[in-house]
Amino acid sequence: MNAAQKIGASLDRVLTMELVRVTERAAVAAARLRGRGDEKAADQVAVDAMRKELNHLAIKGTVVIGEGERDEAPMLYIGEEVGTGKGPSVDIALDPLEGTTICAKNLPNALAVVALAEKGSLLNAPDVYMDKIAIGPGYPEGTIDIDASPAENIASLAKAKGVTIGEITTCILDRPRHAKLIEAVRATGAAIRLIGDGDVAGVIHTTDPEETGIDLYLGTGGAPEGVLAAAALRCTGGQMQGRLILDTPEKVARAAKMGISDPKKVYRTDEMARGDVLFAATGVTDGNMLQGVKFGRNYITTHTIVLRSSSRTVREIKARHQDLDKF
């Protein structure tokens, strides 16, 4: 067994189920504050729960996609070291509560999300916007192109899927900046699913269009969320392209400090998340793919997906937790 195989084996042995526990704990903590209107409080309890669980893992972990670019002690910031310090060295991308507004309003598709990969395998992206386009698995490489028009991409996807354009549904964040994009997509005859928040979930939904009803993701959202979404697509065989929006000298300088020398580069899935990747997401609120946390009188139920790139394994875990003291 070579060094790469040993690292992959270590990730599989130590972290597959342990990663599920990380997102479960964060999701349960956030779910206790669903619908309370306090985004910051929900985010903070999710961060605290995720950090505590990460620090139980036998890893030398470094957060490369986190809650901030500088040392922000209450948050899981970029550069923070987590884990016991014993075990494989890994990169971690995380969002303890993806969709803080969604959770505060108790709307669909809030998630607790974490991705883990061999050290140096995840794009260290600054907290800026990213142009994104994504589809799920099963399509020829080159089906989508970030530089093509919405009409061209939708037509290409419809042809690859063997359906009419009218049977394609595109997910777009409902933001004023997307007004022209929305108009262009509607002009094709394709349907649109507008979401108020949670673009990691939006991209992930393309992996199972029969379940979610979403075939294509288009638009701009956070670059850190783009890396997390790419990690999920890397595990399922989906396609994604992203380009950082570095439209000020300050943003260009921040990106340069993180090792990004070409501000116009188009990043593909395997450039944002390389090597052996593990990804887990637990529902906080009910959504298209995952049920939210349910609180029973004597137990808590959670619904999680955990993915691995090397085996293209998709595990769906519905768990009943009866030891409530752990939460």
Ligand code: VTB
Given for the second form:
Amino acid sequence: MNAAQKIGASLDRVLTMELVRVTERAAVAAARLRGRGDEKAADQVAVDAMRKELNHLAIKGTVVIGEGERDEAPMLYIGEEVGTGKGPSVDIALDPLEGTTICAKNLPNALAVVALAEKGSLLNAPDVYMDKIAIGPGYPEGTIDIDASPAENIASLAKAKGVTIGEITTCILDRPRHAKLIEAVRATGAAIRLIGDGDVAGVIHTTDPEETGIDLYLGTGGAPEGVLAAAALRCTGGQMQGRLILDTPEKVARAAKMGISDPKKVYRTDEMARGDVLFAATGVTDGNMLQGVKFGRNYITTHTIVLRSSSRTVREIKARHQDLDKF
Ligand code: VTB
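Which structure goes with the form predicted together with the ligand, now that we have seen the form predicted on its own?
Below, the chain from earlier opens the complete complex, with every other chain and molecule after it.
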């Protein structure tokens, strides 16, 4: 066993379940502020809760995808060290509340999300947009191509799945910048699920089309969210491609500082999330894959998906929490 494998083994064994607590705690905190119309407050409580729980983990963790640069994010900023400091050195990508607006409006698919990987194995993406395309597992390599047209990608996917184009559903963020994309997809006869926010969930939904009804994710969203989604796909076996949108000299320079020398590079799933990866997401609001937090009379229930790349195990954990003082 080499050093990397050793780290991998301990990542799996010790941390898979521990990671569940991290997203559970953040999700419950955010869920208390569902539907209140206050995005910032919901995000803040999720950040606090996630940070507290992360600091209980026996890791020497560094946040590489977080709430922002140190000067703009007081907590869980990029570069912040988390964990007890005793344990494997790992990189962490997180979004304590993915879909702050969804949570504030109590609409579907807000999540608390975290990914953990061997040091140096997550793409350190700047907070810019990323063009994304993703499908779930089970399709031949090359079924999709970020440089092909929507019509070509949809036809290729329909063929690989053995269905008609009209039976394919794509997921796209509802944004004016996607007007042409939406038009092009509709022209093919495929269906679109337009989402207001939450493209981490959108990409992950492609991994289980029978459950979620989503076959293909298309469009431009946050690059940090792209890396988080890629971490999930690394664990389940889907295919994702992403290209950073570095459309100003300032963005090119910012990316260069983070080690990105080719501004036009297409990143594949395992270039955004390499090595041994763990991923957890807990539903904040009810969604297509995960139920939201429920507040019972004497308990709270949470629904979490936890994934690990080395075994491709997909665990769904429905937890009933009775020690309410903890939350
Ligand atoms: C997406 C989505 C997020 O940002 O990445 C999106 O996953 C992209 O940015 O939930 P715009 O909102 O500017 O389009 C969010 O909607 C919010 O962070």
